[in-house]
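Only one chain is included here, represented as structure tokens and corresponding to the form predicted alone.
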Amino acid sequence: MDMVNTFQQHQHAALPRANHDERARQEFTKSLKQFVQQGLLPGLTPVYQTRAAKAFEKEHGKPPADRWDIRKAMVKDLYFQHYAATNRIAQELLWEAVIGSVERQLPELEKAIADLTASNPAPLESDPAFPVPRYVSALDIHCMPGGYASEIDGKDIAQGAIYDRGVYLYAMGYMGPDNDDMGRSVCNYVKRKMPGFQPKRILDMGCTVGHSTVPFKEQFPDAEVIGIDVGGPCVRYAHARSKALGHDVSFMQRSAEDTGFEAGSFDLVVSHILLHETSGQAMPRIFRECHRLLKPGGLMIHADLPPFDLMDPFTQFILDNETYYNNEPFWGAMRDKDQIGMARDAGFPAETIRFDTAPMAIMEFAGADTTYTEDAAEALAEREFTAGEYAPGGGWEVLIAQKAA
């Protein structure tokens, strides 16, 4: 039984279509990532306990006290070096396997996306002169060459296509056939926890290609749903992708720090793995912008991985490897930020601010798949938090705050 091999990515009309050799290479990179997570990662704990921690204590006269001490102990160990190097190589191979496929079929993809865009009546807004924040433009986040915003001619969609296929391989299937588990999970959470809440206008910040945006249109079909991102190629691709999935959703190239929308114009503002790809200066501004945009009684929900104070130092160390080896410079620092305090300073009443867990919606996908067993679903749901998994512990951490009515 292995859940990550149960599903394959849904071949919608905007998605690059890999040929035999390209698919073989892509599947190899996915399998290599699975080997790293399931074959190498579990060995780090005994390596740390039986030799790295002891060597650190012998050298420093005290045991490792925090994730930084643990890193000092582990980086010298050959097993950890093998793990970290293989993980980085797998990530670079993943993007290489996808980019070649997208480049080969780019003219056909551009034609398909232009046709889908023309048939989607929802607004699309992008501007080649848009000032992309430096925390996005200065590096290739999670080693994706070109990042989210690189483009050639103001009509480019390549980075969006690369991201759509690449994320599926990166997530090893844990995000479901449409890479949309986070959005579906948050939608389900809202419906179950707040059954009377019926948002009429929803904003998804940092939406990239709309993986998490489209589920909100599915779950709240009468609402106006808008996705914004600083990457022009991503919002263009997202607009076509939403039509390919049968939904008319608006996408706009705008910054979460300063959206340009009218104050008090949204009932629900959400984001999904956005905050750790911004900066310490941007986060407070994003929280203030969320408060400004919401109507009285409106909800802000940011879904990401848990803050560090909710886990032990060794788990912190494992998660923080993304900072060091996956071009995610704000990954670790964001989890040390006082997000509750930021929300309070932005104007949200303290009694409305909390962290909670949104269970993975992929469990519901699984229930509808006859090849997926009940035992498999239960095994996934009962897991404890395990650093290194794409969807740790069977749920997503959500930060919730409600604007005063």
Given for the second form:
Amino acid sequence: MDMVNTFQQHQHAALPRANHDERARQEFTKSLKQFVQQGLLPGLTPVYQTRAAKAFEKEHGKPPADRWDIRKAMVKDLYFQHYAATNRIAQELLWEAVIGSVERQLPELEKAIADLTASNPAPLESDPAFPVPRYVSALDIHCMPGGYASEIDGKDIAQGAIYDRGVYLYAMGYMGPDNDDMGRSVCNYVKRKMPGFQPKRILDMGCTVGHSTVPFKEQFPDAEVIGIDVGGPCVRYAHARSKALGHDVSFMQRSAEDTGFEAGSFDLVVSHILLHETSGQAMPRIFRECHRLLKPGGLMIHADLPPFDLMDPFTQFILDNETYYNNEPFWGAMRDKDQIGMARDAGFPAETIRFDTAPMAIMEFAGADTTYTEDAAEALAEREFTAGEYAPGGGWEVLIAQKAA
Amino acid sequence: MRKLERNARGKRPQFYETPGMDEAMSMILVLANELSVVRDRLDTVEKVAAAKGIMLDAEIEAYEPDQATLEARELRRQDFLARLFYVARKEAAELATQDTAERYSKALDDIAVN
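Other form of same protein, the form predicted together with the partner chain, not the form predicted alone:
Now the full complex is given, and it begins with the chain already shown.
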């Protein structure tokens, strides 16, 4: 049964407020994405099997062998063209609808955020001269105009505000009313799988506006929680947003490759959908930095989407569309990396390194928020994994490693 | 008012082989977006009126257009359709008057010289 998605974002004091028509315009882009996934995506399989694969075989004298062959076959097919074009346009209209709304209310928003910033005693650190890595500055990732780091002065929060609203729509509400399902799921995983583990200092790498960071403060209230990101407007917005949600979380503009924190100073280092937005050279450096930062016995957990090696080529092809059509340059390549080997090379003992699934926390919102109905949350949590849909059914893939005690 | 960036860095892919089709598709979906906004706004009008005791929804369903309204609406719909199909109208008119690309080129050449 298709899910009727009426999910709505929780309106906190830092979040832009859309007027009637802006909201309707934004809702439409969420509906369009939902339609592309439920109405157009399933058709790609029969189109491939009954038409595109045969056309490829006729032309090349052999069936498509891998995701690159499948891509060659599919890009010529009109059904695929409609699917991919509509998906891209939905993404563009989403940002357009959000940016117009943020632009209209920017002065009020800046004031609200300045007030929240002033009332959050946890440290905030940002620097307009910060060297933003090329893998973030070269292309505007997932087509968000301006990207994570563009700013006009050392106080600018516009890109953070755009991201907070835009990513909720991008995720179609699948991440919960505060867009924090990944962080919540990882917290739950840590608490349930390692009940004795009480981290005192937690680092969230590549935190953007702190969607996944805040749940760590909520679930481990005695811990010091720090979120870092290379985007200045993101960390500034994150600091205000955490206060708006009632938590004093620290945010700093720093790179996960070289954080500048003292060695052995964290019990837990996490990241959520960070790795696929870095690069082939940055990824092993980030793993080494995690190992350096951890205390003996400390845990590294990276939550991202699964590697390609266990997927069939057609599934790989569907996922890899993000690389080509959504300004995600490292999306496909990252999935071919040997992450287990990378963690081992960074110094983690082989027997502690593994992939696992952190069940989606979405069911916790069921009933607690009016738009997250029991039926919709259940439908979301119990889906099968379908490549091309926003979130996997069931749970998030996590890579875990523990530093030697 | 500060203008925020509207274009994402990174060359936009082309999905269709037919030139102009990518632009046409994006324009169609922008129109669909605005149509959806208007439909939502109309729904809000009905809901707000209902909250004040005016059941617009039921009144709209019960409404019977009079003859003048029927005529005005039919004229408006035909006018809209004519605009929607203006390129087809032009093509038929060209065929009816034997207007051709050759005649157009010839006119350019003639006028340039004469």
